[in-house]
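One chain is shown next in structure tokens, namely the form predicted on its own.
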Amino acid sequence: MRLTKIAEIPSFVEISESARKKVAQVMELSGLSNTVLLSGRKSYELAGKKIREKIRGSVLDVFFVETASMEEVRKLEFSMAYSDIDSVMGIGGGKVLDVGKVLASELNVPFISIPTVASHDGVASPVASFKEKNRPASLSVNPPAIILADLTILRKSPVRYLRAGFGDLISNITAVRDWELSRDKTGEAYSEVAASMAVMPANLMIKSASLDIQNLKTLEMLVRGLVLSGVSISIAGSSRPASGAEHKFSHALDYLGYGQGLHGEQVGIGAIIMEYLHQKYYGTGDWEAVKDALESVQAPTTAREIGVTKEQVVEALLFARQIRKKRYTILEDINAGRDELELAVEKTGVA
């Protein structure tokens, strides 16, 4: 059994209505004075421009991220060659933060994460998600050193992204079930601390799911849960506490080019199906509670809502076993055929 490695986790996290105002103070306390600011064009207008004004003397340059890819990282590295950089700051959504994490890791400097949407746990995780040749790819990176999650900014983001963040967070429930299953069936190393950190806020969100996810109290709970989820990955040394069969399903949809769902929407639907399978085969879980929670925040619970047919859902479930074959999940354990998977999709009302 492999022991959990010493984890690198954020040194400073602030989740509040005024987190953006702490940028200069936190940089000074961290001894950072030469940062490169990455942002999206909309995010820059929404928040980046004002934040830059607060730390104008410490910003060497501003770059707008166009795509989440290694090509984009290399282009940025070339643009800032020989600059005396001591940090990278990302102000934006997943694309900006993922490129920022990779760039900071390559330059071996701290990354400052300032999310403008809360659509997944990438705000804090040591993982970057890229698409290379239209195929999804996950890269291991250093986690953010500083996270400033400003609820005033996040509250203004499109509500669809907040609902996707809710889906990503509660999918930790089935991810941890799969991790426990692998521990029991294959002897895989397991961290109770990481598992609890991932699943406790997910269960809390299910019990207190609100129709108004933009309510500050609910939003704060969601963001705190996503941050804890990201940190749990650092503690575990892998994405295990936050990625199981429901993520394989989502990756399969991306790989096959099915639908137009956001990552959090896809894993939320995947979590309904996987919770049903865990409940059916092992008597653990409550798939209806997962579905009800998603419905309560008006997140997608059916294939049609993300532009996917029943046949495509089943194809993705079958194909999911070809993704990350070493990651043992409920899909590998029951080795269900097409008929069984079609039944699961029908029983849960996904399609």
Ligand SMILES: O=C(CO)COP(=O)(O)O
The other form holds:
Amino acid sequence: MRLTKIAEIPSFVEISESARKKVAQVMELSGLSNTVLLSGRKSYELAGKKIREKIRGSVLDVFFVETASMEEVRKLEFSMAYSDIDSVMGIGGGKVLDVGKVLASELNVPFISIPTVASHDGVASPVASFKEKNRPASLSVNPPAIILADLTILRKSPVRYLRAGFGDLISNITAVRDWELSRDKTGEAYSEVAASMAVMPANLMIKSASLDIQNLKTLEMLVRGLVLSGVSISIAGSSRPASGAEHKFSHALDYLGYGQGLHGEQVGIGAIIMEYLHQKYYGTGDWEAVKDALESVQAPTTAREIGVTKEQVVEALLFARQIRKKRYTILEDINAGRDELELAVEKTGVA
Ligand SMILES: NC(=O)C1=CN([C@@H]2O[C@H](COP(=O)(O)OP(=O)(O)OC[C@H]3O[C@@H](n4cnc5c(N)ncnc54)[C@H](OP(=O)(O)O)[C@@H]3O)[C@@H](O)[C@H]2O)C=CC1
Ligand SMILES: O=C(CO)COP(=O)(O)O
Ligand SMILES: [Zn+2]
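Could you please show the structure of the form predicted together with this ligand, as a counterpart to the form predicted on its own just displayed?
Below is the whole assembly, all chains and molecules, this chain first.
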């Protein structure tokens, strides 16, 4: 048996309708007074500007993030060389938070995560997803030290991103199934705590999936789930609890340049297919429940909705095994060929 390592996790998390109003107080309590604020053009107008006004004396500089890339991080590092920064604050979507996480890790200062959309568990995770030369890559970074998830801001954000966040959370179900499979078949290190943190909110969400994801209670459950999912990655020391074959499939779509689905939309569809395969080969799971849950919040469940053809889905499923070959999943275990994958795509109604 192998054990996972002891992890660094966020030291302050607030998920509430007024979390944005806690910024000044939390910074003061943490002894932070020289932050660099990263935001997006839209997120700054919607949320960043007001927050900045409240902490004006503690903001050294404001930068707008254009792309999620190392080039962007380097540009920022050069423009803030020799300043006395004690923290990095990100107010925005995944792109802003990812650049902020990498920058804070490089500068070895705490990162304050203030999401303005909740489209994936990157709001809390120690992972940054960058694109270099159009190729996706997942980087390991320090997790945010402080997370302020304001439900008033998130409730008004575009519903497509919330539905994507739902997909990313639901995908933990197949990710954890794959992790258990690998533990049993390859002896991979497994953490019951991390697995439970990732999968329990996903199961809870499936059972109580409401048609209205903007309903405050449902939204709160979703955001709590995404934060726990991010923390589970820190505890596991890798994205294992939240990223299995359904994520390999999504990374394959990105790698091959197929379609225009959001990350959470792609992994949601991937989860339907992987749950079907787990059910077929091992009798565990309920792929129809996964699909019903996604449908109930109006998240995509078909290839057409994310702009890919049936052939592209099958190509991506075949290519998925080239992604992170060491991460053992149902795809490696059953060694599925084209015909088998085509059948899974048809049976689940994905295409
Ligand atoms: N770290 C991780 O684990 C993961 C990271 N990713 C990465 O995250 C990025 C995608 O993140 P995602 O959050 O989907 O999207 P983006 O960060 O790309 O933001 C989506 C869009 O919504 C706008 N926006 C932000 N907040 C609001 C709001 N409250 N109301 C209206 N519009 C708003 C943004 O504008 P503006 O930027 O101008 O503010 C932007 O145009 C990609 O780079 C992807 O690779 C994906 C999966 C996992
Ligand atoms: O998206 C993630 C978890 O939801 C991160 O996983 P990856 O390590 O596969 O990028
Ligand atoms: Zn994900």
